[in-house]
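First comes one chain, alone, set out as structure tokens in the form predicted on its own.
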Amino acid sequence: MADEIILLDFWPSMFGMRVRVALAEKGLKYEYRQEDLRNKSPLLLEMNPVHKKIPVLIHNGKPICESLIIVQYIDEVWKDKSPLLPSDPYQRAQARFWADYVDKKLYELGGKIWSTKGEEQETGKKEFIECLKLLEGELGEKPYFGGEKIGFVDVALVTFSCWFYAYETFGNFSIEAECPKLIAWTKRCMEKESVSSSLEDPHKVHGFIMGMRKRFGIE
């Protein structure tokens, strides 16, 4: 009997993203639900009634939840193609703490880039590059994260890079100018269908954060 694979997701969001890139990088079939999360379904209330957020994977009726581990269960469930971990464990504890790191630090520091204003936002602007250039740093002259194929990190990291437009235009500043092997490397990672097609258009999401700032009443 075939998999049942439901995801439960938000359009613009990084962390819906990863689990997009990883069911394309395995070549899984799957229904896409799209959330209204100002109205959220009795399905996503039902499946994640813990946090109650996207995206929340459904496979044969039962729910995954939070991003990471998300792809990490694909990872383990549908390990004939595309291994996203390394097998080697000291490898795989390295790549789980980058990603990690990503989770813990990029997502904060970007939002104070565009939900804020004067100094708030310089000293976001600063803590944001120094993560990127240390993700740089550990990326070094590999072309991927996951070394010669792309992996974990990269999977976990990419998917922001189409939030990058809009934390530019916000923040007043070039990240390719104090990044650029990270750009290179992000050029890199959209020359791969899995992830090409499952990016949002950076524009499309500068206008989503637009209406957000907006609302918020920042512009």
The other form holds:
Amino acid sequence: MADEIILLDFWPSMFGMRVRVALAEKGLKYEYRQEDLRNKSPLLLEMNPVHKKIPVLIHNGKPICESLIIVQYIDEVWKDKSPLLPSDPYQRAQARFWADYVDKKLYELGGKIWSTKGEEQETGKKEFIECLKLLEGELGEKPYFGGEKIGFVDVALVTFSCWFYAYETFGNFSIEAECPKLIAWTKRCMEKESVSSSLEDPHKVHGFIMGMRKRFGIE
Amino acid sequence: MAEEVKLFRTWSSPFALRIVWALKIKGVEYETIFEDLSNKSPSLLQYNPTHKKVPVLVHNGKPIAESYVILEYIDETWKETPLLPEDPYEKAMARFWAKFGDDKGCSLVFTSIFWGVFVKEGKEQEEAMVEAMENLQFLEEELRGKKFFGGERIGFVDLALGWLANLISILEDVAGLKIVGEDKFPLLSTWMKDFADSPIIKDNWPPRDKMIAKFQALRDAKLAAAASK
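Having seen the form predicted on its own, I'd like the form predicted in complex with its partner chain now, please.
Shown next: the complete complex, the earlier chain at its head.
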């Protein structure tokens, strides 16, 4: 029986993009459904009644929510192709730790950069760069966080990279100047079809955030 | 080679108890190091430089931090009495409910109960109570047809949510109101009793009088800070 896979998503979401990358890594065909977050579909509300958020993966009618939980699910079901998590329990724990770190820090700090001004924005920028530097340190000399191939942490983090241009513009700073190795890593990831076909154009993302800033009255 | 397992935690955190329960359920011998978070040990800072928090598990010298990461590591390393289901979908569901009931800022259950109901008063508390009830209702429904969240026996989600079975009654005593009423939440109330009285679980709760004192002080401080604004 063919698998039926549906992804409920919203195009600029770096969380939805994680799922797109994972599905592409596994070579899976799926139906992509765009949600209007100001007018959520009955399907989204039915499939994620607790949080009412995207992304939601619907596999043969059964929903899975929360992007990192979805990515692990995809990795476990389609385990024979392009494994994203290592097999050693300690290395798996390290991968989960760093993916969790990305989740805890980057979205909120990035949000401060595009949606605040003055001292709050400066603090956001400073902490954001500190986080990226820590991640850069964790990457070390490896080509990917997953080692020789992209892994769980790569998928968790790389989707933020198409928001970097927007962060840099609204925050008036250069991420590459502060974290050149990390930017080199994002370019290396973008050479992969699974990543380049899943991430959005940074200028389009910038336009989307500009629209949000107008709506929230941020100058 | 003998296993060396160390657990860094505080005496009061019911969240770190998740790790204690998991290790004991699996029969793993370990050493506890109690931390004073106002005076963190050099070892803790060395083992968890990123967050500088507890709990931290150190297995044969290698540290693991973040309680759910530690729980999954324990489940994958000591395979007897599995905590997570085998089936990938059931596993995803367990991870989802564990995250929903977590003590982290994004978690709805803890945030609405602790930061909403417990440390507030008056109208703010009433509004937070409505939200807390909605979140608890999801857990109530998840228990339908089951004794534990894990089914017939305690599993990952029970350990993740186990803090409710201890902390709720302490918060209720200190704040002077009912949060998980038996009439509104019959299944959750029964689960809290069954879980709290289960073997291994029941031997590891922190001293109640000390917890009451601690949370009374916490509430007083938060209310005072709010009043002085």
